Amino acid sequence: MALLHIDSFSTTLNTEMELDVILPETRAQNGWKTLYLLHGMGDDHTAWQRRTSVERYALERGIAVIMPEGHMGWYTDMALGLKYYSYIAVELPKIARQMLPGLSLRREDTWIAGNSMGGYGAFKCALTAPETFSQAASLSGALDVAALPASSPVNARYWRDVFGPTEDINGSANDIFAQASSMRASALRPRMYMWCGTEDFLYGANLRYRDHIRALGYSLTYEESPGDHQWKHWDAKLPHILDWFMEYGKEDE
């Protein structure tokens, strides 16, 4: 495997952005299957490498992993701030494929996942850029962002800067309940995976989202087990998620 540390200018954000990339050493016939792996709130693009064995897991499966910087922008085009959604979902795949021509260009080979804030970002990107991402996985995702400002110790002004007024979140582009509903009839709706620990403070939100997605008829794999909001659980689930991603399409063979 090769580990690349890349600084690349984003025209969307008008600044240099960091990303780390894990690449296989052997070129795949149709290009490398690629996972965009998003970090959680308070972490950065190095978190998955420092807290998990993602490099070893990728090596065992021969896939590429792209770990971008998302700061604390919630992978959304902020009400008062930068356009992190447009960067991650639209610009970054183009940048990555230009710089790394070994990546597959196929939708079915392009996936996105994340933990906590990154779980929300993964689902948002897959639901609103389904032409790029065929599958999405969330680990302990902060999926109900309309409920976050009232329950978070973070200053209310921060949430307004990210999402705008709390009363306007429901039904907006940042509401992934609404985005899933609008995608329900699309042939491109993504295949989805969720895990959350039963002691996690986000467990209730994950149950609500699970029930919502199931009612809409999405292809959803949902799992839960004892655990709270910790990296040891996300590291343990990551190999399972990678295997789940790689099952895509095998049922049609």
Second form
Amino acid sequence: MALLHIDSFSTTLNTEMELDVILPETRAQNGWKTLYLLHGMGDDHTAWQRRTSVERYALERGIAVIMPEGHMGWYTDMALGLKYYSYIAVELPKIARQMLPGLSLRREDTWIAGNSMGGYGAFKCALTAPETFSQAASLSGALDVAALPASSPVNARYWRDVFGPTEDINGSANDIFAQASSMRASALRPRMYMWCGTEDFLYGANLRYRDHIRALGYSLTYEESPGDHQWKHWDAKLPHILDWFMEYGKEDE
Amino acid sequence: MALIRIGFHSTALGMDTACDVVLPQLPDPDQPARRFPVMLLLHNLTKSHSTWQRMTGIERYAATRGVAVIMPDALLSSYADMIHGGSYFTYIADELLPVMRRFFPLSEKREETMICGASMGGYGALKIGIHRPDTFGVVGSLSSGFTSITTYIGRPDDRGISLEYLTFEQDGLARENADTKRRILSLASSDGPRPRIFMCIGSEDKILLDNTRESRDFFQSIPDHPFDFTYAEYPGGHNWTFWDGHICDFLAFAGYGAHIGTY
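With the form predicted on its own in hand, show me what the form predicted in complex with its partner chain looks like.
What follows is the entire complex, opening with the chain shown before.
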């Protein structure tokens, strides 16, 4: 297993960005299955490594993990700020595959997951760049972003910088309820996994999102258990979602 | 010497951030610990905390002179508290050094505390040094004056949004430039400590030569020349060859001209 710290230039953001990458040591026939793993608000690209045993879980399964930097950008093309969405969903997979030819080029081998802000980002990327990502998992995702500005009105300017005016969020590219609706008939509809703790402040939003995509007929695995918004739960769930990702295709056999 | 990449949570930024640190090592592990002089070294536009290391011999220059180097990340911020973005001025001017001093054996003396950078980093170093004379004893800029210009950050992207707008909104840059000038003049007439200031630039610099000369003229026009101010032009352009070649001139100006070890 190798851990790579990469600083590479993003044309989209016009600056240097860091990412950490976990790679298996032996080649896979069609390239390594690859998980893009997104961090939460206030964390950075090192959070998953520092707070969980992600490298060990990846080693046990022979998969690659790419942990990009998303700053405080909510994996959006910020209304007033940088285009984090375009970087992560569009440019980064190209950079990674160019630089690391061992990565699988196949959609079915390319997955995305994250916690909190990163859970939202993972669903957003999978729904809006489905040609790249086939499956997405959200752990305690902040899935209802239209509700965020009201939950933290102190940061009104910050939320506007990220998402634009609150009243414009519904139906926008950042509204993953709307994105799920518009993808409902697509052949590239991603397979989805959600977990949220029942004491999490985002639990209600997770239930709303579950009901929404279930009604749209998405392939969804939903799980909940006692717990709040904490790394100990995300660390415990991570090996489980890796196994869930690796089931892809088997259920159709 | 050691190269340390440290990630930690910045209160000013509200997020985790990465910083690279070059730390000298004493040749004998039984020697009593000492606190090293420290230089904050700031990157230029479109670069990051890792760029000085990758493009120059900074680790060798600093460690052989017994100077610790702290290289923070400031994104595209112009080292400002961005109106739409992170508070990078506050992070680097007020938070970074106290955090680093908690982790590493760094001098707390202002005369052993330096800040320097190239291009946007030089602008940031001058701005921060001038606003924090109690913290920084020696301030240096390679290839930039103390005012920022709009040529690069003023360019709108495909959505019509410029870095200047994200950072300062309208007129904010002019206000900030004027504020720095006022601050220099008030330092000039104060009884408090004044940083020693070093500036140099390539004589073929096509980007910030006029801007840098303007800052030189401003310092040289202050009556009685209260600042210990050094300005130099050397052959060269606006690039890493120049900055690699002249970062040691700043270290020499700061009093760290001679190697103290062999590497």
